[in-house]
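Shown next as structure tokens: one chain only, the form predicted together with its partner chain.
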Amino acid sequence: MDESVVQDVLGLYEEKIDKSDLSAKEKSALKKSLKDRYTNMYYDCGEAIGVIAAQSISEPATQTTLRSYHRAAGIGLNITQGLPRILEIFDARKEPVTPAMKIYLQKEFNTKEKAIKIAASIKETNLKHIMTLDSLDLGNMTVEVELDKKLIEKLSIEPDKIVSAVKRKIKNLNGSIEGNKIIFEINKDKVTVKDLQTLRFKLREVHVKGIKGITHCIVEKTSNEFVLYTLGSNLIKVSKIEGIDISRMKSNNIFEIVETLGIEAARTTIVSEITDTLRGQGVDTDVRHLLLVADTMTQSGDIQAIGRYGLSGSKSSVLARANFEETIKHLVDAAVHGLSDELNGIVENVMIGKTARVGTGLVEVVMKTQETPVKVVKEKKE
């Protein structure tokens, strides 16, 4: 590694340590072993960092939880947690079982009203989460909603509102407000009862407010600010909500986060994700292991899966192919195709019985450089 990589390090800490009151002879011995700490932790050349990273995740991933949930934020909020969703982490799926989004707020909106009004505005309001009863009138053939008056108005939702959202999702349907009922007919000559019964089930679906996906959304306060947390993610939609600070708003859904932000996002997420997830059963993971594992994974510029159809099965060595899944399917790929193989990885040595390249392994003479060369040679010729 380079000699400028330990001094930036090293800098961090260098202005407090000459703060301090230390003596000058303290300092000095302070910053030496500062310093021998950090270049102690390098690794060999020729090491095998994959290998070491693997066995320091999946190891503690033994211990974790199999299939629990956690509840973030006291109430409502059940997030996978644990062994689960370490492996839809690793496995790349394109959708996570609970999508999730942490947003933080605009200075000037940071009071608990506007927030709460702005959780309002995000999580998906359907009709049925705003009615009270809907009923079948037979005598005039029409449907009855009523509305639940306190909870419309908390959500600041006007009955106007409702009924042209009805119409834009239904064809051919009159409402009229009547108080605190909204009351839809059908513009047809023959109405049947079936058509009514169709329509109050497709009434309950329609969309109010808020943004499609977001079935959860609950104000939290932090030392100093609110937080929403939400279950269900759409970065984008988010986005164009007032009061939403942009810049800090995160989602827990990889493949999202590369659309939007790019794949140096997506990596820092993975990093953090998995983190998390580790942190919170109480397992605590060195983070070069994960930045190793984050950084193969987005090496092709996309999110890359560890497993059959990701890494492993872009490994551009047969045999290491063959040993790991799939054993006969790639061995005939390589005869039809005429392939071959280096033979540098680990497992393919391991097969033919040959020294594999790595660690001691990597390099084939060592001579020790404090004594005479000359005699080391002469010693080996005879």
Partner chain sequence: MTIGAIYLNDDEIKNHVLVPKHEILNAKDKDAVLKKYNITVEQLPKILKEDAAIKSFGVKTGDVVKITRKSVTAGISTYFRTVI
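The structure above corresponds to the form predicted together with its partner chain; please provide the structure of the form predicted on its own.
Here we give the lone chain, stripped of any partners or molecules.
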């Protein structure tokens, strides 16, 4: 083993060990145990780590629940888990079925009142959420919206802001406030009942407060702090809200993490999401297999799916691509362009019945024998 490689890996931990309150003997023993552990994690030259990782993940994944939802927070947000979630990650789908966030608060904002206030500022609030009744006034050809007074006070929403939000969303509209009602009138010469009905349904969907896409935001008390769970994800806008601990904020939307925090953060999220999903199903897969998959998916700087349009479809071997899916397409394309296969991988060698260059097949032993001179014995003539 190269001693310098070991020192580079353990160097991250040695400083913490040296600064600890342990005795010199304990520090030495801890460093030795770390070195031994690192040594045991080595794999042999030629070992098929890709195949082993695939088996280690796929076999226990068959034991997971086909349709499973995890109820995040005590009140219950149904978050996709089990096999559907694993497929989402490995297929690199742009948007998860149930995007979600876990938001921690800064120490000075870690109170129930402040947590509820922050949750209210995050949750998407449309006009339909804060009104008790909407009706048509056919005499004046207007739409009347009656607001929930207690709710708008709780959410700190001013009626004037509601009117402004509606005017930004819907053009040629006037709004006037009368007590607990807002009356909307269309700026048009001839207004029909159909126009009022169309306006009525549009008004219900006008975004008034919060962040679009985050339909739920629940506050839950853990052992020592308040945590917010959301259904919907928007890292950029949530991070701008005062009181949010950005360093601990989590999202299960991997592509959003790539755009916001970069590919390394996405790689860490892939490992974390798969680990949590498998652990939730009672499956204990060694994290090194998950790290290998995450590294392979993110090695190009973008997230690649494990499928025909991702890693499997981008292999250099023609036979390996044809073996996975779309066999005729790959073989015809290779024939037309005159492509050749170097037979360096496992799949293509197995297909043609040749020893794959992996494990013991990686080693070629040639033995050279020394020629023994032939002695010629002459017979004596009598």
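Everything numeric here is computed off the predicted structure, so don't read it as measured data. If you superpose the two forms and keep the largest set of C-alpha atoms that fall within 1.5 Å, you have the rigid core. Residue numbers count along the first chain shown, from 1.
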message = Does Ala356 move appreciably between the two forms, meaning a CA displacement of 2 Å or more on the superposed rigid core?
response = no
